[in-house]
Structures are given as structure tokens and as C-alpha cells.
Amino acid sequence: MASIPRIAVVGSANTDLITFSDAFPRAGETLFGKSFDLGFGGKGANQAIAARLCGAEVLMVAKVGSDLFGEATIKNFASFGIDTTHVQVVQGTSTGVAPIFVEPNGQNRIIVVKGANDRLLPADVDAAASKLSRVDTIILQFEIPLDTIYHTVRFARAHNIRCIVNPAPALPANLPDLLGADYFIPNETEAELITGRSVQTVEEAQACAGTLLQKGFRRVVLTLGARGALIADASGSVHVLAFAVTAVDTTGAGDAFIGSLAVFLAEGVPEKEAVARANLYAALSTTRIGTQKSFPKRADFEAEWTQRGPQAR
């Protein structure tokens, strides 16, 4: 490796409130859950932690509230060695929270209350410009204001920095303002909502990716859960298979994919192998409960890759 990748995440930071239950209550019904867990989350924060665990130097640009969750979030970033210079506390505002409900099969339902995340503005990106201009990759998601995302995409393009846009959760965004991204990476649900096309099969995923390319995106990666991922650009598409694991909690798997992929690409790993590696990293994250604490360290990942990865190259 020539140098340590430098990754910046401009995005959200939440506190995850995770409830495990055998069933979900109907309207007016109260049920007892099996267990509860509290952890740090937010798509931006998760992606930053994944990138850091994979060996990158990571800069986080975010906002948290003036509450216990905000203070703890900053300490959590610092404990991983993430640069928190541009994680600001917004007085009188709550930190973002995400109540998460997990079924026995590992599937989840999430309600996000954005709180201070909604106060992350283009001016905050400009305030971090001196550090952002020195990174290899900037990662964005849709849990912060869209104007801030558009502004950061333009910043990345102006400074010739690789830019990854993860449109999660899917919102009615102005797609032309996102076309400067090097990688546009939605999952099946997000791709369906953005394009209006079904993504139930690999063939449908190829057609959906084609629609996104026609809209002007230069490179699209569709994450397909247990079916792996699809890479598409003007030259065609490649389906990269998933790795079989016994999933207990899929929360944060998409963020594990994004954060790890950013690192592998920044290290110069060929694109198909980088996506295969990210598939495995994300799959391994589903074998443990939680979000950030389920992400494997780089050494543990490499041990798994040595055993299982060559077949995917």
C-alpha cells in the first residue's frame, strides 16, 4: 500500500435504540420485546467507523445536539481515532436518534429522527474545506440536508476528489445536482424509489442501473443484499456475488459496504475486487448484533478474505 487512505464523511450521526422482538405490535397493542441495545449509529457515522476499522484516516463533518447523546457521540468518534475537529454541537437541539426494531430473521425496521443532522449546512462544509481538500474520498448519504449534499458533490468535483453518494434513505432529490459523484450507490429499495423500476432480479437491477446511467451518472453500484452487488457504467455491468453467512442483524450492513469500499478503492484495489471485498465486509457485519460494534477489524476481515475471497476475484 503506497499510503494510508484519507476518507472524509460528510453526514449523519445518531444514537441507535435497538429493540429485538418476535413480532411487531398492531395499532394500540403493547408487546414485550426480547432484548434492548443502545449504540452509536447514523449512516454517516457508521460509514466513518467502517472506513476507520479498515485502516483509513477518517475526518467526520457532522453536527450533534447539546445532550448526553451528542457528548457520547463525539467521544465515540475520538475513541476510534477519527478526526472530530468538524463535529459541532448545536445548542438547544437534540442529537439524531434511530429507534430500530429487529425481527428474529435479522431484518430491521428503522425510524430516524434527524435532530442536529438537519443543521449541517453548506457553510459547515466550507469551514472544513482546508481538511476536506486533502482527502482521497468524500462519502455522502441522505440523512443531512440535500443542499449540503449538492454543495459537497460540487466541492469534490472542483478539487478532483473521489465522491461516493449513497442515497439512503431515498428522497425526492434533484438528480442533476448529484451527477458529479464518481459512484452512486443505492440499495434495491432506494433504486426502485428513485427510478420507478422494479429491482427484484439481477436482470431488473441491470435495467435499473441502465436507467440511472441514462440520467447521467458515470458509475452505479446497486447493492442487492444476499444477491451481492451490481457494478454498471457506460461499458456494461458486472454482477459480483455475495458471501453466504448466517445473519443475525442486518442493521448497518449497507454502511459497512460503503465505508469499506471507499477504503479498498482508495488503496487502488481493482474495482470488481473492491466490491467483492465490500460484499464480504458487509456480510460479516450481519453475523453480530448492532451497527458499528458489528463491523470487523481489518485483520479479522483479511483472515476471512484469505479463506473465502479468492473465489470472488
Ligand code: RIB
Contents of the next structure:
Amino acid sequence: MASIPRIAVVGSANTDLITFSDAFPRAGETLFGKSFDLGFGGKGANQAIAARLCGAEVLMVAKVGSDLFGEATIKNFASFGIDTTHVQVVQGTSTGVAPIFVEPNGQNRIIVVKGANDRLLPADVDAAASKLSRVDTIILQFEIPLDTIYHTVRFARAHNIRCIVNPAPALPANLPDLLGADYFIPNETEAELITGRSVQTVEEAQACAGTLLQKGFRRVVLTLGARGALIADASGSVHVLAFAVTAVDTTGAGDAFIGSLAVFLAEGVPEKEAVARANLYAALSTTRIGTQKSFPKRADFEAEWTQRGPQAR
Ligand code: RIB
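Now show me the form predicted together with the ligand; what you just gave was the form predicted on its own.
Okay, now the whole complex, with that chain kicking things off.
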């Protein structure tokens, strides 16, 4: 039997404050929303939970604030069996929070207040080096300081560890510092910001992925929401279709994709099938309300994959 993947996430942890509403207020207006949900989120934390639910051993390297949200976040990681040795509390700082607004069709709008996430520094990565050097894969996103991300990409390269960079949310970054990544995985918005090219169609996604490869990335996976994902490298590109579902809340779907993909790749699943599986894992997450709590367990995922996966291979 293949060994259990060991995955580290160097990234953010937030508390999600999710409001469901039919409409959103204009300046000066007050409206009643339909319902509210409080949950654990943050792109890094979500990816860690997805990887754990898919069966990996997970190490989280993160910072939370000295408040109720920070304490609860650490307990939440521990309840899933995630290694929290390097999740530290920053005194006098708030935990990251994300007010999220969800429309009736499941689309969301998010404001992130980074709080303690902004205090995760290269020195914290060095402090975790002995554990980090033993993982198969390191995952990074853009809710922590860019210098920490660049430093971790170099660390992964130096230790020959697979490195996945998910440039979310969209931010201008110094691309040469990210080229050591094995996988660069933006969504349409992020890819548009980085390349300056529109990504409205699969053809435009192919052209955009080509631009990213020209900039020096070795392998790009461009996620396309309901249109699936595009894998591109020097040998060409492959469009991997999405799975049709009725979405009620798309929050965290991108994170479900990244965390599950890291596990499937580490298990040795061929790349196209790994992306198809991650597409299904992400799609299933949109059929339930909330962020981490919408992510399926591996057994439930496998039951769906058995029914729906073969045509995607
Ligand atoms: O990707 C979804 C996540 O973005 C939410 O959990 C929120 O915390 C923000 O980080």
C-alpha cells in the first residue's frame, strides 16, 4: 500500500462570518439578510482541512491572534488531527477574519482582514524547518506576507519538496521569486491580474497559461470554476471538465480543489485524473453551506467518484 501523503500548509487561518442575502446594500442603505453562519476559514486553513479529510498527514504553519477566534482555530485544527506545533498565537493581535456575502446562486464576495496572518514571517518557516523538510508537498497561498511565500518556495526547492503556489487572493507579486514552484494554480481572476490577459473562455485560458509558461512557470493549472480546469506545461495543455452540481455556496471551493489535488498528486494519481478528482471534490463542496464544513470526507468523495469519475479519466 502507498504511504500516507505528508502535506504542509504555510498559510492563513481566518474566522469566516458568512451572511446569506438576496440583495446587498448600496452606500447608506440597510437591508435584512436571510441567514448567518460562523465558521473556520482562511485559504491556508481550508486547504489544510481538505488535505486532511482526503487522508494526508498535515502540518500547519500559521499565526493566529490572542482572541477567542485564535484559540478556537487551534482547537479546530487539533480536532482534525492536524499538527499545530507551528501554529502560534501573536499577543495583542486579532485573528484573521473574513466577512463573506453569499448570493442566492451561491456566488460570494469576501473581505479579508488579515490580522495575525500578516505576522507569519520567514523566521517562522525556518523555525519549522525540521518538520517541513520531511513533508512530500508544501502548499502556499497569498494571505500571508509575500516575503514568507518567496522564502518558502526557495526552502521547498532546496529540499526537493513538491511546492504548490496558489496566488489567492489576486495580488501583484514578484514572479521570479515564485518560479521554483512545481505547480502554479491561479483562478481566472488571479491569472488575469498576473498576466494582464482576459480569461473568459477556455481558448483565452490556454493563451493565458501560455503566457505564464513563457514567464518561467514549469506547470500551470488554471482553475475555471464551472468550466473545470486547464493543465498546461511545455508539452501542451489539457482541459479537464467540471462536474455539474447545484451550488448553494461556492466559498472555499478553490481551497477544496488545492488541498485535495495535493493529496491525489502525492498519492501518485496521474495528473489529469488528479485534477479531475480535485474538480469533483471542489464541486461537491459547493453543494453544502459553509467553508470547511462543506468539504466531503474521503469515503464520501470516493463513493461519488466511483459513480461519476470514470468518464473524466
Ligand atoms: O477561499 C475562501 C476563504 O477566503 C474564506 O475561508 C475566507 O476566510 C478567505 O480567506
